[in-house]
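The form predicted alone is given below as one chain in structure tokens.
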Amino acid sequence: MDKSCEVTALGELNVDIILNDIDGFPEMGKEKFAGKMTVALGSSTAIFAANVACLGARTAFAGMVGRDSFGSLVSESLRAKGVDTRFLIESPDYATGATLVMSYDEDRANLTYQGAMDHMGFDDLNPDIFRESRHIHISSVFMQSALKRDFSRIFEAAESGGVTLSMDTQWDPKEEWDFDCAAILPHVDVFMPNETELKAITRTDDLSGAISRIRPYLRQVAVIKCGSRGSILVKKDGEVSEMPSFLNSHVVDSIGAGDSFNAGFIYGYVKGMSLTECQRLGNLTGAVNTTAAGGTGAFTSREAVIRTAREVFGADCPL
């Protein structure tokens, strides 16, 4: 069967209720005002899917939503972004997840109701995913207990189908960091945590020490996001390459910047770019993300991304 999907995003789906211009941090028994509110497609995996599709990769989504208004918003938003939704599952039993995002300058505080996304496991998935996809991306593993439980079956199906795989752990809301690097990373072609997550997973306070702990298990490469300092590429052979960021002096918000980095990197990866080119494109798309509100606001079209890269960052965007 032909690989009709260059990228399939697998996992979490929810809406984001984004609050900006907030009058300070929430306090028990008190009320604060937010100057702006946006209700939009949310979840790290969905932001990734929408943005990698915008860049020009043929993209599908495999996830679970409820039969409710938020589920309709999610599916309609994905289709509007050019994402193939044939693998979406509508659950009659669980509501669509939702995240309240409180944005403060370059950081944010999130409160999430997991809903349907926490219940989707391997047996819910259409097996065509592993026949029709060239690459699968998984994000937010600690928010999806059923999917995490079934990792070994997902890895086996992906490898049987000749599918490459990337993974971004994201934050663990329980802060338990139950992630077996020795069992998981040999099956992941591109591992994509940020530096805080990597140190937590490896239980070390030192970034270089954390890198040393994952290197023996890498299948191909890890790329570590370091915010305004850029990113670090770590190859299986031990080569480490640091690359500075494209700095935005007028950040609107940073919601989804890491997911947009992932989108740029994986776009380059499936298009056959070198790992260094993938890293640069990831840095650039992560920076473009900060020029508009929300995780997909800056990704209205491929041409818009190219224009923003040139006008704001003085950079050519190889799309």
Ligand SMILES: Nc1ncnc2c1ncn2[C@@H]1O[C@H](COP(=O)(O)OP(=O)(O)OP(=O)(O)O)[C@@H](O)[C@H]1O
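Definition used throughout: the rigid core is the maximal C-alpha set that superposes within 1.5 Å between two forms. Residue numbers count along the first chain shown, from 1. In this text the structure is predicted, and so the values were computed from the model without any measurement. What changes on going to the form predicted in complex with this ligand:
- Relative to the superposed rigid core, the position of the CA of Ile17 differs between these two forms by 2 Å or more.
- Ala157 is not among the residues whose C-alpha shifts by 2 Å or more between these two forms once the rigid core is aligned; its shift stays under 2 Å.
- Fitting the two forms on the rigid core leaves the C-alpha of Gly272 displaced by under 2 angstroms between these two forms.
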Second form
Amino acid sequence: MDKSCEVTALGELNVDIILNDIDGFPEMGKEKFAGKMTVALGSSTAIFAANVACLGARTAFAGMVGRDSFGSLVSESLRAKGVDTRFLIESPDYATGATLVMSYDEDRANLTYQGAMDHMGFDDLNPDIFRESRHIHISSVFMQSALKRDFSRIFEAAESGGVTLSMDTQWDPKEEWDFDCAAILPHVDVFMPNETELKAITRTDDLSGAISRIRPYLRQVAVIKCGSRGSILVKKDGEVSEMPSFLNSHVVDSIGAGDSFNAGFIYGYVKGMSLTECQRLGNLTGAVNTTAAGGTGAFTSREAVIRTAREVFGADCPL
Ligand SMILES: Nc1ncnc2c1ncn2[C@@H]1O[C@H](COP(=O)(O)OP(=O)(O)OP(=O)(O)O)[C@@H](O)[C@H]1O
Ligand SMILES: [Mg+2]
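Let me have the form predicted in complex with this ligand next, following on from the form predicted alone.
In what comes next, the whole complex appears, and the chain from above leads the way.
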């Protein structure tokens, strides 16, 4: 069947309100100034969607925002990045989620109002996404309780629509790590946590022990992100391949490196590359991410990504 979307990003959407150069840390009963404010599209899933679209995949977003100005900012920003917004839902009941990011010295404190994204469940989704998508990517599972509650219905719809699935857990802000590997992983074609998240969900401190706990449940492959050390590919049949990163010795910041890795890997996946080629492209787009500020700064165009790969990392980028 001809699918109009190669990749549909499903889930969390919010705006980031980033306050920089603040006078001092906020204190109850007092008021302080911030020297600079940026309001921008936030969320791991949105960074993924923007970057996989930039690489050249036909990408749509299925998520929920409020009927408010932050909701308009989210949909306009996605469209400006070339992401199809026909599956976005405007909730009359909930406001668009927002994260207040306070940067103080070298560190940041984040405060998130989940808003609409926490309420989107299976019944809110347009069923066309399962007919029109070749692949669906889900991220930040612990930020979206309604979506997580409905995973089994999503898996069933994806399977009957012939849709492949990828999932990045991301961090659990409550640090409860309630993730049933035996129930979830057999339905996820590409599982993409980072190493800390994998250890937390398997409740083990040892990486190889954590890998052996998920391996029996894998549908096809897991790829584990290990920061500047690169990534580890774990195939269902048991083959484990570590691949070093394209090391960047002049990192601007690594915000969104994991989402950019996911974008490169899933681009390769939907274009039919081998899993090893997908891993290499993920490592490369993760590294490209670290050459500019924020999660999308280095992804201004496909040509820019190819140029950065060549000039900074001496690498051929197979886009
Ligand atoms: N300093 C670096 N130099 C080169 N590549 C890097 C660097 N940091 C990260 N990467 C690449 O990006 C990939 C993803 O980064 P990381 O492991 O930090 O993901 P993450 O923890 O999921 O990040 P995020 O905070 O975005 O969720 C790594 O597997 C690696 O290939
Ligand atoms: Mg991550």
